[in-house]
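Given next, in structure tokens, is a single chain: the form predicted on its own.
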Amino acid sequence: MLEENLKNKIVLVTGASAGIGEACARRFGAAGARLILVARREERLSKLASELPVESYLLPLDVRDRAAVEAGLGSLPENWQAIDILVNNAGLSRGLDRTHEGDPTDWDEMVDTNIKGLLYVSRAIIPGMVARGGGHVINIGSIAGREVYPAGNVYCATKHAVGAITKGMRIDLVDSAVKVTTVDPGLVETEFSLVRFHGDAERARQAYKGIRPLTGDDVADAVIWAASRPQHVQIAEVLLFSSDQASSMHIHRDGE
């Protein structure tokens, strides 16, 4: 089973505490890889890590402060230093409103959380798989850096952000061994609505009525299957839906 590949691997998962991120930390766990935890909650992480079969090492940080980042992973112990795996999974969402009428603090923190955030720690990880011939960065993306949706202007413009990046990461490794990807799921049911919304856990539960969405762990399960492969094969781009789902606008939802 090509899954055993992972074992003993050092794999950094940022947002690690929740939804997406705690899925793939879960089952790259389950595979007997190494994990490197990153998230701002750091009693979130404490609790995953007691429940992992396998060695892990917390690093609680905000990936928006470069410095944060820069000190963090520039101090790792040496033996956790040779990071394998990448997974650049936190990102968030904030307001549904049109352009004109956006709130520029939820502007601010979309754009440093999703590409700055990226952008930092890829920079202080990426150069170390270059010099070691090796590594894998998977980006979770969105079928928000696909297509654009009503109200979704700026969540939209930095997952497409991501996307660009993330082919612009493949051309600039493609001579160094390091793989990368990106895994743009639809509707996932975690706390991106619930972040979204403020807190408003009613206007959050609507964006799944009707539906049955996908999971922390079926796109878990995706980043799992790319992060697998040979080392010859180089998983580029992976789009994810619920069987409900058929674009960013084109949802089924029951008594529709």
Ligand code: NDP
Second form
Amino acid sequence: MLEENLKNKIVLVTGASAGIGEACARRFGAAGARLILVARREERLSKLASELPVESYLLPLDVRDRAAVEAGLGSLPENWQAIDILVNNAGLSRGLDRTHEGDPTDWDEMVDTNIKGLLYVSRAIIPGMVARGGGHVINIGSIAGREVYPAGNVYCATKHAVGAITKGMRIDLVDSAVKVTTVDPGLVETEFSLVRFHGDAERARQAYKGIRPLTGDDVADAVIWAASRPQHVQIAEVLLFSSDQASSMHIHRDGE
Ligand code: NDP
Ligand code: 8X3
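Switch from the form predicted on its own, shown above, to the form predicted in complex with the named molecule and output its structure.
Entire complex below, previous chain first.
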């Protein structure tokens, strides 16, 4: 079974405190990988670590804080430095407003987290992968990186940027043994919509009304699959939807 390739690998997951990132950590842990868990909510990371069947290292930080990213990743204990797999998952949407009505504070948070945070973490980790002669970067993009939907403007722009950065990384690393993958989901039921709507649980529920959305574990399944291919196989892109979804704008909801 190819998942055996993952045993004892060092895997760093950003945004491991919830949703897709937490599911990835659990799946890599079940496959015997050693995990570095990154997010802001340290208590969530501690609880997750206590439930994993493997050794893990907690790195509570905000990926928007370049100095904290550089310090945290630059001072890993020696036995945690040789990161094999980076899952760039930390990200969020804020608001669903027309561009001319949007809140610039929301824009800053999305751009700083989804684009700059991903770049800071990647910049700190990829040179070691190149020097060691192996590694795999898996970016969590989105259908929002392939399409633009009404009021999705800035969030979609950040995910289009993740798509472009992923392609750029793959080109820049083609002469190395480092592989680059994007996993792009459609609707996944996590804390994503609660965060997008600033804690409005009723509005968040509406996003998944009448459909059977993907779960974090469904996305983790694709991440694990991409991560466990043989070294010469580079999965470039994975696009996955709930079977009730065909595009950002084609969603079949019960009763409609
Ligand atoms: P969740 O809100 O459930 O999880 C988001 C994770 O990102 C949390 O662990 C959060 O941790 C972390 N995070 C957010 N901001 C920061 C930050 N500044 N520094 C460090 N960690 C941060 O959402 P999802 O699991 O759904 O989202 C994960 C990724 O998947 C995102 O990139 C999202 O854009 C993408 N995605 C989601 C889809 C969906 O429908 N849910 C579909 C397609 C893509 P903490 O708050 O503790 O810092
Ligand atoms: C999250 C999926 O469609 O809400 O990236 O943008 S969507």
